[in-house]
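The chain below stands alone and is given as structure tokens, in the form predicted alone.
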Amino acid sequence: MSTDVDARSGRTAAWAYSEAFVPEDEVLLRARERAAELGCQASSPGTGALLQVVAASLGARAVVEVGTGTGVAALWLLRGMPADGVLTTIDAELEHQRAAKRAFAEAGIPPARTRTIPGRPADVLPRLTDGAYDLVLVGSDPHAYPEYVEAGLRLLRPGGVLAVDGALHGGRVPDPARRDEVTTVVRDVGRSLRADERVLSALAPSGDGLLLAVRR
């Protein structure tokens, strides 16, 4: 029994250590504070650092983000992208995008590097060009994850990466007894991508779970 407790304690400590492994600067911390004030979700530091590495490894010059929030994930992505990379970020909440633009300005990011589009992602995503993007991040409205994931796969070039934040949904997804609507939707998205022959997928435990799928 004590061995199991020790193992769980060790895993918790390892998770906390990995989350803090790449520290956030003042710009990110202020963006995170605004997210708390506005009541919107923000990617964890560990998730952000992983997204930065993915963007850098891809040399991602064209990125789409579904769910701008206050710009926390966007800042991480932009720091991993080449200097000429452009992030297209979509959010239905204008107040969120105003906060994100403030964070971009504080970080010294040139306005030409970001394209903030207000509106429902379901309305905006169909207007984007198929096969034109290196990375698509889905990070808002879990109810709509199936629609956003399918749109993201359509937008990716071969070798591009789809990332789904919150793929563990507060730790509920691994528990088969959890069958509420949102948990079921998020769980099914993971299973669908795992079985999808168009992609290779993996689930990283960073933050609240980051599901990654590379387009074949």
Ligand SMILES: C[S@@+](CC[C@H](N)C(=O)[O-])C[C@H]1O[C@@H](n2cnc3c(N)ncnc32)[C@H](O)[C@@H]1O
Given for the second form:
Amino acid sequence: MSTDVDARSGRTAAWAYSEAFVPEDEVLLRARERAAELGCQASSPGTGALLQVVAASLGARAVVEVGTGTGVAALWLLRGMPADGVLTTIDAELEHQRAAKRAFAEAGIPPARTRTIPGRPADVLPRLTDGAYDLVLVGSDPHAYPEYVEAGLRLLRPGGVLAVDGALHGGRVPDPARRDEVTTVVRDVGRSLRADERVLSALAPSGDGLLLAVRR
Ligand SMILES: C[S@@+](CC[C@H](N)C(=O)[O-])C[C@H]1O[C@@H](n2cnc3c(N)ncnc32)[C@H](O)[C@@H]1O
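The form predicted alone done, now the form predicted in complex with the ligand:
All chains and molecules follow, beginning with the one already shown.
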């Protein structure tokens, strides 16, 4: 007879298997190592693979990423996008963006395919064109997720997809006893998107949770 413990360890094994299902190459592993050195939490391999699939299925030529980090999610996205697709990626930390550019060069990504914008997303996002993007990935300061999500929805064309990484916030979001400020903000972002008639949403338990919402 199977027990709760068996079911839990089965789920843990299934999660680990899913995360490692599409292995990362040397370039991604080096970008991930730089993220660890700089204290920046890169998107998980399972999340990266999912983003790659979403980018490829949308044929995403115009993508925005809020929170470049060292380029892990960016590399997955670029590999899913068509060869002429352009990724606009925003981060206030120049050191992180330098590391990301190094990863793009190591991956042989032509410079014209990335627009790396240094600055606060709150300053940069209003300068981007409304309705012009196929995919927007939010993975930066969780306090600002409500603002970034709203900006992302404005930037998307109908049928475009908003992706919010870290939507489970270290497993705290599903725990109703966790009511600290950041967990509450991230939980409320998920609930608002679920109720938002402008989108259809789903929460994938990859990595730290990837919330996906397609613009109607
Ligand atoms: C988690 S990293 C993004 C990782 C990226 N998705 C990847 O896979 O490489 C978040 C980025 O957002 C920026 N950021 C700005 N404010 C932040 C905050 N309060 N907390 C976390 N990241 C923040 C950091 O500079 C960092 O590069």
